[in-house]
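As a starting point, one isolated chain is supplied in structure tokens, in the form predicted alone.
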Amino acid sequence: MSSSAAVFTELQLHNDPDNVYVQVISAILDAGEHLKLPRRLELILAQPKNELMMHFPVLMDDGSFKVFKGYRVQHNNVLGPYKGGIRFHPNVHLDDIKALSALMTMKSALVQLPFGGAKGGVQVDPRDLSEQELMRLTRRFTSALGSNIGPDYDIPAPDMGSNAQVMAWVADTYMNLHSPNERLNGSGVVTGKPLAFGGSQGRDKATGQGLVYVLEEMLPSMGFAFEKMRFSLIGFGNVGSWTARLLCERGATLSAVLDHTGAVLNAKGIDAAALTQHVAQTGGVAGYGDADAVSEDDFYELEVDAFIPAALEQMVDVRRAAQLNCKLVVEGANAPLTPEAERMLIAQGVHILPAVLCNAGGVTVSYFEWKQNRQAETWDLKSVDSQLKTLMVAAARRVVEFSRTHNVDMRTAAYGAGLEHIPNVYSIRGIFP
């Protein structure tokens, strides 16, 4: 019996191989076997410390009320306050949020930030709400969370379906609900805020920027160069659009994009900046005039150097993996590949750079924002980008070193490099009492 299977049995957890939380924890525990983690740490990491679920009413514009379901999962805080985004999406569910919270623990540990891991979300399609309805939903959710978030305890951030404005509403609600002493640093309860309300330079592009810094460090050893790299992209939200623009600035060619509205392709290259403007105006890539509409099958089968999934979890299953014609998969989204799809691609010689490394730029610049709020400082963009590059390059090198030392794939190496940090802190702090 594998270590992960034994842990699930001991904790009486259902070991469903198709469950995204089981997949994530199994991969983390399998990486831990290379470090011979003590069983107590395997048990601790295999389940979140806290799982919060709430139902709350929201007044709609037509005078009716709707009841929404929200979550906040706090996976681990041995390294520091819980940290993780708030997602507004109709497919939000508990196991998905649990998996994302565990990945946040791994990201913080890998980059060696003083944060733990958490994640939250509400089952809602924000595109169905007016701005006023979205504001009321955000404030009601923040109220329901109560003292379960705070600048010294649990610090949310934007995620899919939320943005800087949503974070401003969360911070304002928190500050109005708490004592004057807590209000003093109350804006630090969230990161990813607008610049005018304590946000950080570079936070909007941080995830894409961190991904590009990882590629700058790792592509040469893989035989790739930006100037000759053709890439396709799933998702053109914050992460996808910034990744596309930053890669194109370095000479790469964006060949095709797929999102919830359809797929577009231009073999000569898509102008990422122009596509960003089109999506801002229309809500999706469909109808973009300087590219051809294509089917999903045509999108997946397109020959490219790099394929970048930057949307939802588990979008690439075995069927889609069999269609891919790429040399490199760069995970902009969390857990975009099913385990079977990943094994198939690795067997075909495809390099896979995992999300726990590639999209850690978001939480890293969130740390910078939190630090600026606490110290009453404002950093310029050059300083933010410079410090982000330093931390992302160091994390990438730790992953490469672990991979070489233990002869493992990059995902296992990323989890392993993060796990190397956590036992050290537990050994120092001990287990209370």
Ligand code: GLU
Second form
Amino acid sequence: MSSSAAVFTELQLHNDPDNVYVQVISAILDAGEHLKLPRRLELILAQPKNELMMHFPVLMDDGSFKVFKGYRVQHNNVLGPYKGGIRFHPNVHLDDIKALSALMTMKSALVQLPFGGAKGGVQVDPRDLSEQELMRLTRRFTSALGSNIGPDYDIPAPDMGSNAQVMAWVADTYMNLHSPNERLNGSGVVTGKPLAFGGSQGRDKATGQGLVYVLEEMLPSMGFAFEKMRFSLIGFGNVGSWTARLLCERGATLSAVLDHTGAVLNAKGIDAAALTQHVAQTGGVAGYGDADAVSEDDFYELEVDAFIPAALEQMVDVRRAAQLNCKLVVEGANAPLTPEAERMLIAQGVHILPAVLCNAGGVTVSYFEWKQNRQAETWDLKSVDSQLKTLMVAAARRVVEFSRTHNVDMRTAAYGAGLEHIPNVYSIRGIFP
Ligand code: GLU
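Next, give the form predicted together with glutamic acid (GLU), keeping in mind that what was shown is the form predicted alone.
Shown next: the complete complex, the earlier chain at its head.
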């Protein structure tokens, strides 16, 4: 029996291979085998420390009430306060949030930030809400979270469907509900805030920027150059649109984009800045004038150098992987490939750069924001970018080194390099009592 299967049996977790939580934890435990993690640590990491689920009513504009379901899952805090985004999406479920919280533990550990991992979410399509409804939902969810979040305990941030404005409402609600003492540094309860309310320069583009720094470090040894790179992208939200704009600024060609509204293709190159404006105005890539509308099959089959999924988990299954015609998969989204799809692509010689490295730029600049809030400092963009680059390049080098030393693929190496210093802290701290 593999180590992860034995752990699932001991924890009485149903070992369902299609479940994203099972997939993520199995991959982390497989990486742990190269470090010979003690069994007690495997058991600790295989399930979150806390799983909160709450149902709360929100007053809608027409006078009716709707009850929403919200989650906050705190996976691990041995390296520092819990940290991770809050997602507003209709398909948010407990197991996704659990998987994403474990990935946050791995991201923070890999970049060596003084944070653990958490994730939250509300099952809602924010596009269906007015701004006032979204504000009331956010405030009510924050009050339901109560003291389960805090600047020294658990620090949310934006994720899919949430943004800087949502973070401002979370911080304001938290500050109103807590004592004057806690209120003093209360805005540090979240990161990804608007600049005018304690946010950081460079936080908005941070995930895309971090991904570009990782590529800058890793592409040359893989035989790629930005100027010759054609890429396709799934998702044109914060991560996708920033990644596209920053890669195009470096000379890469954006060939095609797929999002919830459709797929667009222009072999000569799509202007990422113009597409960003179009999406801001219309809500999606469909109808963009300077590209052809194509089918999903055409999108997946397009020959490109790099394919960048930057939307939801598990979007690329075996069927989609079989259609891909790329040399490199760069994960902007968390867990976008099913394990079977990943195995298939690796067998075909496709390089896969995992999300836990590629999209760690967001939480890294969140750390800078948290640090600025605590030290009452304001850093300029140059300073944020250069420190981001330093940490991303160091993380990328740790992954490459782990992959060489243990002769493993990049995902296993990214988890392995992240896990490396966790056992040490557990053995120093011991387990209470
Ligand atoms: N939601 C982002 C992520 O998944 C950022 C998390 C954070 O900044 O805490 O990495």
